[in-house]
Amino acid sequence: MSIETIIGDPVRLLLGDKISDAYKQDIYVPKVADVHAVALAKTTDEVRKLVNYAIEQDLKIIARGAGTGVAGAQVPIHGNELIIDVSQMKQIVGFDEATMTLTVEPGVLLSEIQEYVESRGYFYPPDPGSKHSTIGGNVATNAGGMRAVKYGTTRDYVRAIEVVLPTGETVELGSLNIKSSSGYDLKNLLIGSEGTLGIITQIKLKVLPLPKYKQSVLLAFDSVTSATDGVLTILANGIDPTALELFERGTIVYSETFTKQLLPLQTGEAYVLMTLDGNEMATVTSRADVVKQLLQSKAIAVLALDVEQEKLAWKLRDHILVALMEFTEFEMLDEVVPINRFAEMISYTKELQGKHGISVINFGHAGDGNIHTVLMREGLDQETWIAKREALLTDLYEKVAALGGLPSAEHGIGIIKKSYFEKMIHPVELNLMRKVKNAIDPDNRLNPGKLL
């Protein structure tokens, strides 16, 4: 069987000079290999059929979607690699009111997905930063984002996937029965796995009912200590935030610059966004209310957002990494400790830039000790910038490995952090890992040298 009689549609079979450069290039992978083609597929049928095709031709494969990932696991590394592009499998199925249950294909991007349940009185929670990436993508790294410290991550809202595994077949993994004690969890197996071990094709979300009301709040610290004391205040006492997220005065710059318009606090050197949701506008008052009575002692200031300036501040948060990507080439990292550890993390990115010589920026998910710390590459000459950063983060992989955390929260492992992660993980931990994935990809077929 040819690929052209798999993907008879010419525009939707990139070969030779006819693949795009999107496919070609990564701004965290240096060295792109050679790709063998670019299918576009808009079935599962086609899907099983290119990985049968990919089977007789001894292919490797990369399932990819919108291109948003930044740990470098959607573009080929050896060469020669077939690419089976999902995105236009972008089709809303059907949405079960009955289970609330959205049954979608990989291809539907995470911002189509919350203004369709939205728009019918729902609520898809998980929430990261970018709202142009694929839902399929966004199962494959179990992406998290702002609102993970109250809802958890885009795994706790996958009830089920259809996936063609590297031998061809297609099946089903979990369902639409809220308990399960039946064998193993081969569903939760397949998310972050960032396509090593399948290809999903289609995808049952779990929605809930929108919450009525919404209120955010903005708290100005004289430090960033002083700002994870204050969230760890908030977590400690019932609070319970919708999103919970912090920066500094040196990030949040970026974003207003972009942006031309100025954070509604600008005393401070770091702040705390924090939103907080219910069905009850004088509960979430309430809860506001506690807020400012535990922190008055500890922030410099505290603001109940109106609507308007609601809009700025996330708008202002939002925003940093397209400012950042406007000013200078840096490298965004999303290293993980336990929370009463978070603000150790950022005290030492801070000793990192001046033993290293490179500007450090931190912002991230207070609220479940999620850093994105961001290295500024500035005026840096090439060489220097390499040799620089691949230092810095030796030493900084080691302080959260000492803190108990871990490499990569939400972004996955790729290439770019494999070998950090394999020193991280713990031998008999990895060994496991590679068993399974030799027990489900025996040829290494699937997104090979990523993750493991």
Second form
2 protein chains.
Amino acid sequence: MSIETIIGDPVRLLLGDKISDAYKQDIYVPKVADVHAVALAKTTDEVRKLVNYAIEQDLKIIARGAGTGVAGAQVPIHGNELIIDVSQMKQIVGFDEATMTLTVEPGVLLSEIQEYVESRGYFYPPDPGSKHSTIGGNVATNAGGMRAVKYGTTRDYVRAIEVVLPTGETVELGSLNIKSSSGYDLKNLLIGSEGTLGIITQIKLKVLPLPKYKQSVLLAFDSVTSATDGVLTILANGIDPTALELFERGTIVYSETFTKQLLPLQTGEAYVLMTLDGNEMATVTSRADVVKQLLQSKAIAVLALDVEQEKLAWKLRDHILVALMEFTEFEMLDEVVPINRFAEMISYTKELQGKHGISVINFGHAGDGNIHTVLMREGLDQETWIAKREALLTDLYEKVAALGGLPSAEHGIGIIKKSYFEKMIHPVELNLMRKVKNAIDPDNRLNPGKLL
Amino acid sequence: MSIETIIGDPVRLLLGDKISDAYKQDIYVPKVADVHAVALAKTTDEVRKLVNYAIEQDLKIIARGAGTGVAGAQVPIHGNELIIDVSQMKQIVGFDEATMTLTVEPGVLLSEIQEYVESRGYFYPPDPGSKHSTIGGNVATNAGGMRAVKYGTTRDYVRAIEVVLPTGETVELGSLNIKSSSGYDLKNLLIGSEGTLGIITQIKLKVLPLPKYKQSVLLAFDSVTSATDGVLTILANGIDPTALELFERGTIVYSETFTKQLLPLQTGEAYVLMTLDGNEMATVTSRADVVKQLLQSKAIAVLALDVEQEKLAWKLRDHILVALMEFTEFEMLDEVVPINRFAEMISYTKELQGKHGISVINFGHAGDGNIHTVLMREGLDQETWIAKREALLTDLYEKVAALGGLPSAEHGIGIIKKSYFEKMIHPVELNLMRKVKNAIDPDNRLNPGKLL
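Next block: the form predicted in complex with a further copy of the same chain, after the form predicted on its own:
Zooming out: every chain and molecule, the one shown earlier first.
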């Protein structure tokens, strides 16, 4: 079957010059290859036919959503890739309140999901920074975000996925059942596999009742180490925060400049911004009080935020990335370490800035050990930047590994972290991943050269 | 290397007549084969050597813990199996409070883990009925239990596992990191794989701070349908119960007779026993009040239990199985359906008892859709029992499948549910499982004939 027969609508089939560079690069990975075609599928059946077409024509396949990935996972590198763009598969298929299950196509945006369920009194906990990412991409990378400390990551909210396999077969993995001891967990194998094992065509998500109350608390500390000590104290005392963000003074100033607004606390070198949620106001307030008591000697200041302050503080936190993009050239990492090594990791990044001559600032999800280390390019020419960056990253990921961490908490390995990943992971485990990939995709058709 | 060299201590190496029948059967699956040897390993290194020995001698391998499994997964069926019994690998290796991680060997009992962490103010949420099962077996079956409705199953508390692969290689899967988008999730693939992909030799478990307060509520309903309606109401209102058990009058009478004590409510055909936990007394009490308000019109009676009543009610619930074993011959199933199909499933089991002439009673974890249907043998001779049981199970699992359910919530497929499992699962998914098994264990050495 010709690709024009599969995708009858010419608007949904891009060939040759009609394929923009946006399909060939991402924010950090430049264009290195062209692609065979871009097909904007509308249905699972079209995806299935496209996979069969790729088999017949011996093409490689890249599945793609909104293209907000930052690890190069959706960037073509061979030249013979068929990009299956699922951003037009954007129906919210149904919402079953009895099982609290939302069924969506992979092109639905995270922001659309959040709005849809919140307007009905429900709550989809995963909260990655990029609200314009698609849920398909979120599942393919096991996206994390702010609320992982209490609620977990995307993985924890996927009840089932419909997948088109590299054989062209379609299968649903997972179910609406809450427990299972019925065979291998293939659903979790697919989640986070970055499009290398199957193409996700439908997703059944678990949602929760929306908590009725929330309260944010801002804490200022004289150092990152004191701040992370504070974080461990909070976690050890059953406070169960929804979000527990840490940022250096050096990161939030970008947001302050960008928004022309100031964080409610101005003293200190590092901040912790925490939200508590719950269905009883008394619980939320009493936990905020416990935090105050626990941390009044460790922190410079502890401030329970009123509604306006809460909005402002979270706006500033959310705008760190946008502000950085406005004012500077940089690369943002997403390494993760066990929560008790967070301070040590951040402190090591500071050593690296002296050693390699690249300024480094950090913010991150302190409650779950995920650091966003930001390497500031500061006008370095391309050659110097590439050399310094690579030397710094080699040191940095060596430290991450030494601390028992991983190169990617939520963005994926893609191609940008592949060489580091291969060094950090145990060869037996890497070999096992390759065996699994080869068993499911023996022709290496799906997103070849990514992740593995 | 000879097996006597690997296991130098003759007490830990059982051969020929020294191998008791306990190694060759379980509560439901009779002895059908002998075994090559039983080796009680003490270390990962011994397990590794035993696997290499099995490779050299071309033996099959069954990993085994306390032998409390009820699906035949640890029963030899070929005659040339080497049983690696890990019940002597029973060290609690360490407890790291900073990351709330307990490291244990696979032979540690669930009850030992619960006691160890609770005495330190922590909490291991999974709570399968058999407290004398080993944690290794819990991981191998993804055991569930009472508290899954709030806290999830074993899978959700495994940070990492050390595994000896069928190649004899040792690898750690997972990590102490809370987030990961760093490669395939092989840890979850191994969890619940019933010893068919690797032998678990060490486990790092996540624990939580022990909730400070709890309150149980007992509700009586005039029918199972009203009771499951009540359950759905509780779940939809953000009550977040720790446990939400449902039992028919017909099951709890066995416990009452066995313990010679009565449930605090005596009216009604079905009961819901719920526990709430939390760190603020006010929250726990107010949720109990909300449950009362929500359900006073649906239930015959709602009783917030005092400490003595709570102990008694849970004792009666916990003793259902023991009481059944004391008074009758039966087979207990562990099917699971989406929570909104729970009533329909139970009601269907009642139809089956008329159709097939086997009495059926039910209890189960209503909050997570997991039903323990109990088939009462009631003196049927072996031939009649086998025929009637099989006819009933064929109908029952067909219904489970039609409702979107699964044959096993927490016990595993083993051999006892294999033929039903194969019919219920989509052939593409089954084939995918076989591909994965073949990729990791191409010689089909680990627990062959089980699950797949």
